[in-house]
Each structure stands twice: as C-alpha cells, then as structure tokens.
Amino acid sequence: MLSPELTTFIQRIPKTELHCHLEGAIQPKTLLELAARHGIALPFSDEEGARKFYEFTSLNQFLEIFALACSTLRTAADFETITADLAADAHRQGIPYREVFFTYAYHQRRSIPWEEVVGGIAAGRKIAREKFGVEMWFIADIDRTISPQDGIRTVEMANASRDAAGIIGIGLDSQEIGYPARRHKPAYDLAKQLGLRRVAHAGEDVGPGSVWDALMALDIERVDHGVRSIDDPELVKLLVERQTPLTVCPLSNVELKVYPSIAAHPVKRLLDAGVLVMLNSDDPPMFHCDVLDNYYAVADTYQLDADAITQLARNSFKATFQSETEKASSLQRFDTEAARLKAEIFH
C-alpha cells in the first residue's frame, strides 16, 4: 500500500500525458449530455448505468462502446465540450501539458464534416489554455485499417489545420492484426516531408515484429504502447539507444487483457532495461481508470520510491513534441518543483 506521503507526491508532481484519445475519454455525464443535446436513446439513463455499460469483457464488445460514444459527437459544439472536459481532467490530476489523439475516420464514416471536428477542438484548446492553464495539441490519427490514399488525404487535412487546431502530428490506431503499419508508409512519408510529428500505436495486440514495422517503414519518433517490445532483446537495445519514447499504458493493457496483472505486465523492466516509459491513461472513463490510477498502481506494484516516481514523470516531458526550447524549460521548471515537493512533502 502506498503511504499517504506518496501518494500526495504523485498527485502534485507536474505530469504530462501523450497517449489519451479524445474520443475515448468522455465521462459518463458528459456522454448522457450529447446523448441528450441530439435526442440519441442510450442504453442506461444515469451515470451508474454508464458506468456498468463501460464494463466490456472483450475487444469487440470494447469497440462498440466506443461506437456508442462516438455517435453522440456531430457538432463543433460537441467536440467543443469533450476537449474542454480533458483540460479540467488534466488540471484536476497536474497536467499541464497533454498531446491528444482524435481519429477522424471515426466520424469521416457518419458523414461528419472535418471542419466541425477541428473547428470544435480548436475552440475547447482554446478554453483549455485560458481557462484551465492546460496546453493541449492534437495528433490527427490514421486509422489502420482505411485505405493509404485515405490516409495521405488524412495528413492533408491535418496540415491545413495545424495551426487553427494545433495538430502537432500524425499517428496510427486501430487493429494491429491484418493490418501492418508500413500499409501508410506514403501518408507517413508526407507528414515528415511537411514537417509533422510522427508516432503509431504498435506492439499491443501483435509482438515485437509490429514495432520494428512501425519504426522501420514509417519512421516514427515514438511508440504508443510499444510493450510487446520486451519479447525482442534487440529491440530493446535498439529503444535503449535512440531513446524512442515509449507511450505506456499499463491498467489499459491488463483491462484488454494483453496482460493478466500489472504484476505480470513489463512496464518496470522496460525502465530498468533503460527504454524512456512514461505513464498514460488511454481512454480513461472505458478502461475505470486517470493517469494518477496508472501512477498508483506501478508504484503500488513495484515498491517505487519519489525518485522513480520523479523519473517516470520527468520522462513525460522528455518525450513531449515541444521545441527543444520550450521543452529545456518544461524540464528545468519540473526539476525545481519536484525537488521543492519533495522538501515538503518528505522532510
């Protein structure tokens, strides 16, 4: 059990989070609100039936609570709220700074035209920076399983958008099976040439093969899980090196079932191997869990101590997509707070 001293540590350390997707991170009263906002009949009336709802015992009963989820999202206005509410979530748990997937295929397949997505976005950042003294950019994710010509106009949309909606990024999501990461290889391609950010989720639901794939023909700067990697000791070693960010979710792993426990899930060897892992939520109200329940439970798990509770957090900020300007005064503002908390809070 965590002592209380700890506990109050990670909850006021400065943290960032870099794997969440906005889509998947609407809360239970804020879905019954859109369900509401366009007359959408829900299968539960209240947020403790929401609650039960979010209770999926496999990947496809998974994905269609995310289907659900997503329906209730048809305007700016609605896109609006779900990405003020990630702010005041962030502010709530010491993130000051959050880089958030959305996938447009998601909404591209309901008819829902790209500039209510973005316009919506670009308007809750906006309420996020003034209200909530929370930075957010987005990374516009492909979804693995459309078509590379779709994908390549993806990363079109997202450059033309990049300033209004501070798209810092492309990504890639959905199904690893059957659907290799070099198959957008052309839209990866684009985005660096036009100077996007690049990162793939790989190596959750397939091995260590899945990363190679998503480092070698993408050429990506980060992994978003990555976990499967520790299968592969050169892998590894090659992660080691580079210092490839690793964007770790671990209670989202063992909730999918990639991992029985977070006892049996790799996250500590990772770190000790030397790979930079920082500690993320996913999609927060469908896997029961924040990013501080992340921290509770690998340090919990692991007898961690503030010092490698600060590395973990650190590590967030050292994989964030700020210029290397900003990003030294995010480390060096971290590093005094950090040291000041722990005065208090351990002396």
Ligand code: ADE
The other form holds:
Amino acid sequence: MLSPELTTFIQRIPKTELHCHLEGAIQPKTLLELAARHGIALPFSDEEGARKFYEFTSLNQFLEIFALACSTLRTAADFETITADLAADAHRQGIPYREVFFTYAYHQRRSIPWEEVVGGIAAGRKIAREKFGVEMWFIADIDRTISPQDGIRTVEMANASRDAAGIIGIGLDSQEIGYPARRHKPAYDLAKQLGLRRVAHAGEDVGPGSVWDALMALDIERVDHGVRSIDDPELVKLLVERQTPLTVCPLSNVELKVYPSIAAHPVKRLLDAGVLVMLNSDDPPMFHCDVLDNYYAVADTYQLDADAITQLARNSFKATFQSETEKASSLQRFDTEAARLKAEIFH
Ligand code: ADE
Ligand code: ZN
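Return the structure block for the form predicted in complex with the ligand; the form predicted alone was the one displayed.
All chains and molecules follow, beginning with the one already shown.
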C-alpha cells in the first residue's frame, strides 16, 4: 500500500507525458456523445459497458478496438473536443506538458480529410493553453502497415501543418509483427532532412531486434515502449550510453499481455541499469488507467520512495522535444518545485 504522503507527492509533482494516443484517449462519455452525434452504433451503451468491453488478448486485437474508437471521429469539431478533453485531463494530473500521437491512416481509410484532423487539433491546442495552461505538441504517427510511399506522404502532410497544428515530429505505431520499421526508412530520412523529431513504437510486441531495427534504420531519438530491450544486454548498454529515452507504459503492457504483472515488468530493471525511463498511459481509458495510476502501480510494486519518484518525473522532462534552452528552464523549475513539495509533504 502506498502511503498517503507518497500518493499526494505523485499527484502534485510536475510530470510530462510523451506516450499517449489522441484517438486512444477518448473517455467513454465523450465516445458515446460522438457516436450519438454521428448516428454510429457502438457495442456498449454506457460508461460501465465501455469499461467491460475494453478487454484485450493481444496488440492486434486491441488495434481493432482502437479503430472502432476512431470511427466516431469525423469533423474538426470532434478532434477539437478530444484534444481539449486531453488538456483538461493533463491539468488534473499535474501534467503541464504533453506530446501526443495521432495516426492519420485510421482516418484516411474512412476518407476523412487531413485538414479536418489538424484543424481540430489546432483549435483544441489553443484551448489547452488558454483554459488549462497545458502545452501540447503533436507527433504524426505512421501506421506501420501502410506503404512506404504513404509513409512519405504522412511526413509531407505533417511538415506542411507543423506550425498550424504544433506538430513536432513523426512516429510509428500499430502492428509490429510482420512490419519491420526499416520499411519506413524513406519517410524517416525525409523527416530528418526537414528537421522533424523522430520516435517509433518498438520492442512491445516483438523483441529487441525490433528496437535495433528502429534505432539503426530510422535513426530515432526516443523509443516508444522499448521494454523488450531488456532481453539484450548490448542494446541496454547502447541505450544507457546514448541516454535514449524509453517512453514506458507499464499498465498498457500488462493489459496487452506483454507481461503478466507489474512485478514481472522490466521497468525497474531498466531504471537500475541506467536507462532513461519515464512513465506514460498509452491509451488511458482503454487500459483503465491514467499517468498517475502508472506511477502508483510502479511505486507500490517496487516500494519506491520520494527520490525515486522524483527521478522518474525528472526523466519525463529530460526526454521531451523542447529546445535545449526551454528544457534547461523546465528542469530548473522542476527541481525547485520538487524540493518544495518534498519539504511540504514529508516535513
Ligand atoms: N496504437 C495505439 N496504442 C498502441 C500501442 N500500444 N502499440 C502500437 N500501436 C498503438
Ligand atoms: Zn502507444
């Protein structure tokens, strides 16, 4: 059991989140409203039904349900609603800065124009800043299963909208088995040339070879998940040397049966090895969790103290795509606030 003091410390210490999918973060209440707005039938009719419906056996089965959530999104107003919701949710959890994925392939398949998606994101992002004081940036994820040519097209569209919609980089997600990261090398080469930041989901459904592939072929700057790197000491050594951040999502990994429990999860072993690990929610309502729940679960399982929590939260600021000057001042503000909170809560 976590002490009330540590629980309060986790709630109040500033954190960033760098691994959260816009379409996977729609709260059941909003999902039901969006479905009603567009006359779409869902396999559940209330929030409790949604909770029960979100049961997964694998990543690929999860992705089918992710597509169902996407099917409720049609207009810029829909994307604005879910972006603003995500800002309110960040504010509630003590998250002043969030980098968020969106995956256009799921909308393109339904003939939703790119402009509807980024128009809504831009409007929601403004609400995030003005109403909630939350800074949100976006990462345009390439669905691994699309063609290399469509991957390049995603980068071109992301680049054209980078200022309007706060798009800072590109990522890679969806089905890992059977779709090696290197298929999208042309898209990543272009992104690098254009000065877009580069991340990729890897080492979730496939072992360390998939992380090597993303690091070497795509020259990524951060690994999303990356947890299965633990099975290759050489890879762990490289991640430590380069201080390549891993955006780890422990409760997601348990829900998708990557690991049977948090106790069996490598998060603590990666941290102890010196890897720059930070905690995230991935697709929060679908995995019945938020960022705080991930901190609670890891802290409780591994008996972490306030200093260990501070390190995890500090890592979350170190791993952002802020400019070096912005990052230095964010870290300075973080250190002051963390020390103040520690003194206030633990006396
Ligand atoms: N899309 C949404 N969540 C994902 C995950 N955990 N892995 C791969 N693709 C995703
Ligand atoms: Zn993810």
